[in-house]
Amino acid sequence: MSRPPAYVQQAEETWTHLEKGLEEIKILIEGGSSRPWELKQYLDYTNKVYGLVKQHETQKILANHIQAYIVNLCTGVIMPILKDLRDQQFLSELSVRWYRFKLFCKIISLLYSHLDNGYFNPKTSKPGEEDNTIQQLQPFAYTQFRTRVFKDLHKTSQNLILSFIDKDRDGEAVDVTMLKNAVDLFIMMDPKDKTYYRDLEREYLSRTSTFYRNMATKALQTDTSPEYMIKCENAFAAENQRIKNYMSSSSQIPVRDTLIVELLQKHVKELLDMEHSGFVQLVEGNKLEDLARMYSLMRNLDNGIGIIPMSKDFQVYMMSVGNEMMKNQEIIQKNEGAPKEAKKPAKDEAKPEAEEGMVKDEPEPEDGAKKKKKKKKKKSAKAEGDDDAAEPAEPAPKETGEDGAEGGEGDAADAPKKKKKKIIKKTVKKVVNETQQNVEFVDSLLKLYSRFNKMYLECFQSNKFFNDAIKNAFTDFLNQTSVGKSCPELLAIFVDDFVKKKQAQQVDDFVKTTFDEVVALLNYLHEKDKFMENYKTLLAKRLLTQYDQSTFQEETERYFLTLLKNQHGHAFTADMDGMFSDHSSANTLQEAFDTYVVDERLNLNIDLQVQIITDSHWPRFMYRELQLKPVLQNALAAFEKFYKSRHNNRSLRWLHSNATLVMSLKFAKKTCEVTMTSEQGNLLSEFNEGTFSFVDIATRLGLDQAETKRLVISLMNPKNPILCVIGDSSEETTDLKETDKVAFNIAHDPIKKKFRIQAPSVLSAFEKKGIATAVDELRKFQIQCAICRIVKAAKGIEFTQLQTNVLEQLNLFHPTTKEIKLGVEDLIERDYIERDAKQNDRIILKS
């Protein structure tokens, strides 16, 4: 027998040393006593491999030996160990053996990298060589493990893995590392197509579906909707954690879809409509956490199945609550004339700062500067023949007659003793109650919006369907036709009341939140122009009737005006900006007038302050001539002379209805300085001459009875009753009658020596008529402008389309079809547009 060639003997000897090294590595991986290799030992081993690989004759010998070693490791070592094991021992040992085999293959790939690059590399392989020479060492090892170990055991392994996952779902403790290694084996046995893992995943999803189908059926029989959703949330979290622990990340979406179908999609209607704990009941109970959980789960479904039905139920509930509130408010407004006492506020409840038809006294500052301050009276004047107008402020002189008061008791002191002076408390309370109800109603609307908006932001994550639901619901019930005050009017009254309160002195978070909510409600109103006119009128009253600049909270007023401007544009607030401009320029004119008085050496005996107003910016005022005291007439004449010297082509009209004065009232126990409007003071001064009936007062002042009643009631605040009624019995009067005798209440003992009587905040009939007229005129103008723009741009348009386009352009109000038709007819009469001769319903621009 011939001896093998020398290179074969050399290769066999070298392999013997290399095989010992592989045994040491195997022992080291299995946790044996073999010492870790040092760098020198590693370099020596790789050099021996390189020595065989660089010679073409020894490459194949080395490749055959290492391949045979791997095959023997699978069939002679691993398979005999696994063959007799069962259940958990089998799966645990399989996962351990696979983990060690992977680690071993990784190490030998590094040690035999020269062989991989020089012999197993497909680019260096030669035609006619066997297929196994093309496969590199690590893939070859995995292939041998699959064909010689895993192929016969994967069904058993799959069943065991699934059984342990079932135990994990049932709450039993399982070896997560074991499962991870076992599942990883299924992936690595076919990393490209993942055939084995797909089989495992398919069965895994089937068992997942069965488990959660049973769980849902059982839970829905006993649990409430929130309890069931908590279980669903926990199920999603648990399955996500299982995916992270031992399954492939590619299974996350199929598993989630399975849970969505079994836990949510099949039971969505039952969950939303569940008795006592469905979606509507959660909204009604303000269960924010449960609503957020329900939304988080339902958004996994198609919008048409989960989110849209929720938003529709949300809208229906909001509309039902809003409609009920509007119905109750309408009933209150219908019955507001009934003699029903307002509910007394609890002691710990905050009383409104300003109440409609009610006088409120506030202390004058007691510092030295204020003590020395003269009595002031504010007057408003309009420059005739010009857009400018003037508002002066002047103090009335203290006049004390024999009866002890300017505008004092008069004949009331000599009234028969049998007659008892009474305050018409119920009349005042009725007006106050109306204001409180209006303010409280708007406040309840703001709270309702805040509540639902919080759900929209926090629970429904600003989803557009819920935003549309809020918009549709509030737009529906806020724009209902009412027999009393409409929502735009009530909203303006609320803002008027709010800006007078002490908590609105600074623009803090509370003020900002309140104004943001008011602007949000305003966006849902169709008649925004009506709000604007009412707000404008009430703002004018606040600007012109404040006796002290410290009582006018300009920062707060301007902040709200900025919000309106940002939301609706500069044109929406142009008039109010002009009003503020007039208010701000008053100081310059006042300084010039004070200088004029000094230079001319005039002795006015009063401190007169005048406010010039621009007529085009301000609401329509009623100009009434009052019989003024001579000292006031002289002061006003001096100002007129001064003003004409600066503006010769202008004339002034004095706006007495919005002026402010300070009067000295002498009661039985003390003399007080009371700030009030000039109309209140003019009415009060009549009582220096005696006691008068309600009709007599109206006749002497030249006012209508409604206006007179409004002024008289404002002076009958139960807290500081300046006037009283002389009655024939001790029974309390329920209303102010035409025959009632009214007198100065000299017996009243005010708590403070300086206080103010707020101007009646109820709008007069003239003011209400002015608002309605202004709204109608502005609407007519805007409708006609929109029609002209649309017809000009379209060069001819049918009326139906014209109506649609007009509605799209006008966002401050929603014109009716009748109003649009009237606008078209008016423009045709004025030769701006005409009807098409060939098509009667087509409107064209007149050439």
Contents of the next structure:
Amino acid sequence: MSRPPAYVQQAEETWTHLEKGLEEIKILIEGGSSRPWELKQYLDYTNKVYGLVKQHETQKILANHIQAYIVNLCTGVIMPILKDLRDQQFLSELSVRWYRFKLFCKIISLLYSHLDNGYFNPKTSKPGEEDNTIQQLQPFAYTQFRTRVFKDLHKTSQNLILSFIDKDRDGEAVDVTMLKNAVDLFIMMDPKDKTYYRDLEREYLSRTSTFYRNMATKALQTDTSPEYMIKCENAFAAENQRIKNYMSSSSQIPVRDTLIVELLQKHVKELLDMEHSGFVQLVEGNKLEDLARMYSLMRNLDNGIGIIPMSKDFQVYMMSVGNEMMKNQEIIQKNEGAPKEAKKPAKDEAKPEAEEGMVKDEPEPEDGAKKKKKKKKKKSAKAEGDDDAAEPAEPAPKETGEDGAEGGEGDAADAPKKKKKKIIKKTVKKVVNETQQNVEFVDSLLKLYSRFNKMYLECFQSNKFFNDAIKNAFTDFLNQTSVGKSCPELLAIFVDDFVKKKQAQQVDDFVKTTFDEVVALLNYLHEKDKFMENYKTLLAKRLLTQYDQSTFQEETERYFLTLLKNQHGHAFTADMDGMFSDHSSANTLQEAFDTYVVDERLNLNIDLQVQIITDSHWPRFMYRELQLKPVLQNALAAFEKFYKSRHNNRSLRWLHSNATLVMSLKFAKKTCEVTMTSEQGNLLSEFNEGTFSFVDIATRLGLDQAETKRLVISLMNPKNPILCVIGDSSEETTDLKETDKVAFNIAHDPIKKKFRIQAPSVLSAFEKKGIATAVDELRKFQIQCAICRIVKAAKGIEFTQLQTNVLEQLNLFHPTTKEIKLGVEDLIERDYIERDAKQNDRIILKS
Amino acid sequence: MSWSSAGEKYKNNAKQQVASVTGCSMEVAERVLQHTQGDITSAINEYYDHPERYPEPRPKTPPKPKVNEGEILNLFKRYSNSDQTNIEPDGLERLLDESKVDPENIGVLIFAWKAKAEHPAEFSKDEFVLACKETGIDTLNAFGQKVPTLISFIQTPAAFRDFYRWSFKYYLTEERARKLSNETACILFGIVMKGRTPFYDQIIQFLTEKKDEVKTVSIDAWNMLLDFGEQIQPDLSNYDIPGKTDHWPVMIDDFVDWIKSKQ
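What about the form predicted together with its partner chain, after the form predicted alone?
Time for the whole complex; same chain goes first.
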């Protein structure tokens, strides 16, 4: 036996030291008492390693030793311990052992980095050397662990892990760290292909799937859908947490998919259609939280089986609610419509005399020629003139004037009057109710929209399918029925009512939300142009009758207009913009006029306020001739002269029907100054001459009966009854009848000396007709423009295509085929276009 | 199926269709159809692709017969007004009366068409002379004989179409009128379309019955009425094919609805 060379001996000696160091480290890892190494110790150790690695001869000795040490650690230390353990103890020990082993490997690969680099480094290894020497220490150690420890135990441990996961899922407390390390072992034993882990995962998924399949079946037998959905949500969270706790994050998606299939996909129909708590019931009950949960769960499924069926149901539900509302409104409208219908026949008789009763000897100034400008006047009756008082239709009675209305009062005894008052109250109430009902109806539509829109935004996360559902449903029921036809009008009335309210004084969130909803509803209407004309007419009324009041809420009005502009473009609101600018330029002009009056030393004896309005922007007005008193005539003439001096080529036309005037009314107890519209004043002065039914008045003034009734009622406000019904006392009546005699209510004692009578806010028949005509004309015009544009651009186009294109271009309303055909016919007639001689369904430009 | 072996009924129908679509004469239609072995669609294409191959035959009416212009002027003088500028309605009435021509005869209208007359029942000198030259009329006798035969001038579909369209404008009597009154349209239709459409009686009945709703007839409706009469099957089966034939004017739509409501 030959003595080994000296360097071998030395190496062996050094190894002994090194081995001791390794033992220390082991103890350290196991949590033994040793203090952590200091830097010096560490350097010392690596130096020793380096010393051996430096020489080729000792390198190999060191490598062999350390490898043997690792093998021994696996077979001699770890295996024997694990062998006798079972169940939790086993798994727990395995996971601890693995954890320590991993740590140990990490540390030695640091300590032996010289060896790794110098000896195991594949780059420096010579060809022909054995493969396993090439492996660096850590991989070598893992391989050893796998072949010597893991291979035999892996089935056992896999089953154990799974059974612990099952326990965890069942709610039992488990050692999460243990599981995490154990699973880590499965990953690290084959970090590249992860075959062990994938085995484990497969089994895990299959168990997950079974578990939730059972859970779903069981839960659905008893749960309502919200309860079930909460369970689903919890399941998703729990599984997610499980992955985070001990599984590889790569398992997250497969597990999720498993849950989706088992919990949702297999039960989606059952869930959505569940009796008493299905999707529709949740919508019906406004269960926002449950709906949001349902949406975010269903979002996981294909749109085709989750979201789309939901949005379809949503649409159907909205449609049924909407149609129901429309039906109710229809019934209300029918009931209201009936009495009006009955009165129609009588109407026409009074008509022939229209206007004539008004025109007296004095012709209206500036009534001829072309009217580029209209004019509307406001008068404050501060004049001191001494004219006769009871001039009919004269809008500016004087304070000193006798108001003959008292004449009519003499006959009216006190007793019957009281009875009558009740009736009046009822009557007035009814008229108010009509507007009120309309407003309430629109309000309920807005609420409906807001409710669904909220669901769309908050529960359905602005998913486009639900947006489409809202659009389809609202478009459908808003445009269908006969009530639908009046929707544009009702919407305009609603806006009118709304902007007059106190709440609308400032543009706050409430106002903004309401307007947004109005604009949204408007978008669903087919006949936006109808809304526009109604809105325009009502706006005109607001601008004119509230001119000198602070009640006109310009900021709010303008805000709404801006919304319309943003939504439908500049052309949509051009007229309204014009109206506003007329309105705002009034003050400047008024000041100029006042200065003019002073400069010219004119003595008008009257405060004349004039509002100039540009004809083309404003809706049609009723031109009515009025016999004017000299004082007023002078004032108007002065203004005309003044205006001509500024704008020579413009012509003026006075719009008496839209004037405001102040009348002094002599009640028994006091004389009051009352501001009202010229129409009201006109009507009121008739009562200087006695008592009349509204039919009489209509005949006397040459007005439409329904109009007159409306005006009479506007003067019968229960809070401030200027007129009252006298005569026979049939208390049953709720409506102002044709036979009811009306008189000036001289016994009335107003609270204030100066007050204003509300103008009737309902649109008059004339205004309604004006709106209808304007809509009609605009439509014809737009259709024909569109046809010309399209034909011109296409050079020639088949009718069917033309129709499609016209419908595409016009978004304010939906023209019917008939309307388009008539447009074509009209244009052919006027030689803009013609039919192709060879193909008569083809339209070409007229050459 | 070859053209020569086709049935007479089919031939006529096919010729009619080709002629009405392309506006060519029946003779030309026959030639084109021969070329395409009776296929109507390709015949139409063929006609449009190579119009030069199918010139219209010279109108059958032989070269304008020689007329004596002096005689024409004499004829004109006899019936014209005192200024001898125009033949006015009463002059025309005399002319028709003395030549024993029925005023309702379509020939009178064709005469006016040939005259390029502007106002109903009136002829300027130039108009009258032009028409006489075109039709070979120079005496009262010739007028009486030839006017009822003038129908030969409107035998080709193209000529008839021109005549038909002209008649609408001819009857627009009032200043700046663009539409015919229901009544006028009814009379005019009765004269010009007699025997030319299976819908003849129905259209007249429709116009008469609906005179309160259909107060006027636009030029488009009038022109399309001809197409309607020529193209639409008596059972209306090819009337309203969505996307293909829904281009008819409103009046014709109403007419069809009216027929359907009667059935």
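Residue numbers count along the first chain shown, from 1. For clarity, a rigid core is taken as the largest C-alpha set superposing within 1.5 Å between two forms. The shown structure was predicted, so the numbers you read here are calculated from the model rather than taken from an experiment.
Participant: My question is whether residue 448 is one of the residues whose C-alpha shifts by 2 Å or more between the two forms, given a fit on the rigid core.
Facilitator: False for residue 448: its C-alpha shift is below 2 Å.
Participant: Superpose on the rigid core, then tell me if the C-alpha of residue 205 is displaced by 2 angstroms or more between the two forms.
Facilitator: No, because once the rigid core is superposed, the C-alpha of residue 205 moves less than 2 Å between the two forms.
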